[in-house]
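Single chain ahead, by itself, as structure tokens, in the form predicted in complex with its partner chain.
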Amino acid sequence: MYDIKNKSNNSNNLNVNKPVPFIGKGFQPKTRSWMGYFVFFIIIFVLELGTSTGVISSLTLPKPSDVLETIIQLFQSGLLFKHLVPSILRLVIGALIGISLGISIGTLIGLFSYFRSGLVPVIAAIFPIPKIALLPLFVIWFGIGEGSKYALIALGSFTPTVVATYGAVDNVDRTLIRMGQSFGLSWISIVYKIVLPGAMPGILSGLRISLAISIILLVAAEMLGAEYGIGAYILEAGSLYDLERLFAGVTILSLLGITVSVFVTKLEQKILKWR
């Protein structure tokens, strides 16, 4: 037999008693929600201090308190809603078009060989195309009105939704489908009662990404002849190098993003309460 240098006591002495050591600690990070607020507070505090004392030049970053004031002014003047309402409308309509198209096409790709073979390469080719590169064309294709804004956001949310959807359909447990077939369920029943609900978790987590991308694309969309809108507001602030307003706009978008993410979480809890 083999031989291992014995580092512990060699004799089996029954008088040596010791409690079993605890070795199972760690690897279970817990979320302490106050920490998040604390970190934001620290960041903002440091920036405030830095910008007030001039350690951080006013060219580099605005004073957080000025940004806050800008947002408050924006709110008080009623301009906030004048900017927010059209943006949210564009977001909702554009994302709705893109996502519903995406789910339909994604489901078709998930179900039919012909759609899969024909469309997957096309989607793969469209994915890496930067939407802002196509802005000039969007004017010709969809006009400068709301149409082109919807189209841009729709295109941006379309591709990730398709990819998420057909991935989700692929991941639907095949035994559930076989079960449906074995009970003689019709094709349409299987799709509506088994495939789509089964793909829902994947589709919803795709939704999270699609909506984040939609928000990001708001700015690009509002490059095209938008008078009002958070994107337009940011662009104008940027072109005037007005950092307070730029950051005010960015903060609003960021809050919008967090709101949307919370909304998806709520939606998940509602639709996926069976999990």
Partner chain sequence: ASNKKIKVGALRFTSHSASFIAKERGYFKQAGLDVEFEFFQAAQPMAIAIASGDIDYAVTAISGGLISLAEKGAVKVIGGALSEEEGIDGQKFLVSDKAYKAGVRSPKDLNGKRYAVTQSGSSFHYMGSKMAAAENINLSFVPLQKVGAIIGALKSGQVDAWSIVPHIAKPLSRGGSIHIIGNVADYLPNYQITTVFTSSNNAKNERALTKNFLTGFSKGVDDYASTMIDKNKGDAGVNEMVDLIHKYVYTSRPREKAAPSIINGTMRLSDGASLNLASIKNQLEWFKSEGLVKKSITIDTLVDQSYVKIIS
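What about the form predicted alone, after the form predicted in complex with its partner chain?
If you are looking for partners or other molecules, they are not here, because only the chain is given.
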């Protein structure tokens, strides 16, 4: 009897000490970049096949090979850079103004009750307004030149950034702040060492949305009074019903959006490597 109990106790001890296998691997995302290229290849292949066989009318959708040929011709003629460089400059300047103001004001709203009480209603009133609808007003205020384009892009990137920033500051774990206070950290040290690093994931998520909105507003702004720019190129191609040029412009915009997304991803990996 004693031996049986001994053996059962030993087996129980073995079961207790045995490590439990980890089964939650499905919640750990893995990078499979080849899948994105594969999906793009399938879409382009289907469109090329459909337009070549006549299943998809050439009056509604051009062949992807013709669009690629148009982009190559744009590159060889130098028109690609004449349209792309002004668009990138407008996007960078306008987005920098809007995002820097958004992060600054959003942080102030998150940290100070007076800023929160005074500015949150104003942001809530501005945020739902379609920014494209304000373009004629900006033209009256800043003229038909570059000023109105910068202002529209800046406002479009400002509102989502400020909302994301003060929301991210609000969501910082208060336990970490109390811990910093208990260790005798100053207010500035708590902000720079605890609040801002803790809010950075939310701020960068808002940055991704702000840049996507900025590209949309860039096209709208360039369709009004711009000689060069991707938006002006698309508007000209659409007025001539030149589908190859139209889709070439849309493809360039898509590549610009992918480039911006890759830039934000690299920025996240660098800033948030502590995670």
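None of these values were measured; they are calculated from a predicted model. Each form is matched to the other, and the largest set of C-alpha atoms that superpose within 1.5 Å is called the rigid core. Numbering follows the first chain given and starts at 1.
- Once the rigid core is matched between these two forms, the CA atom of Thr53 is found 3.0 Å away.
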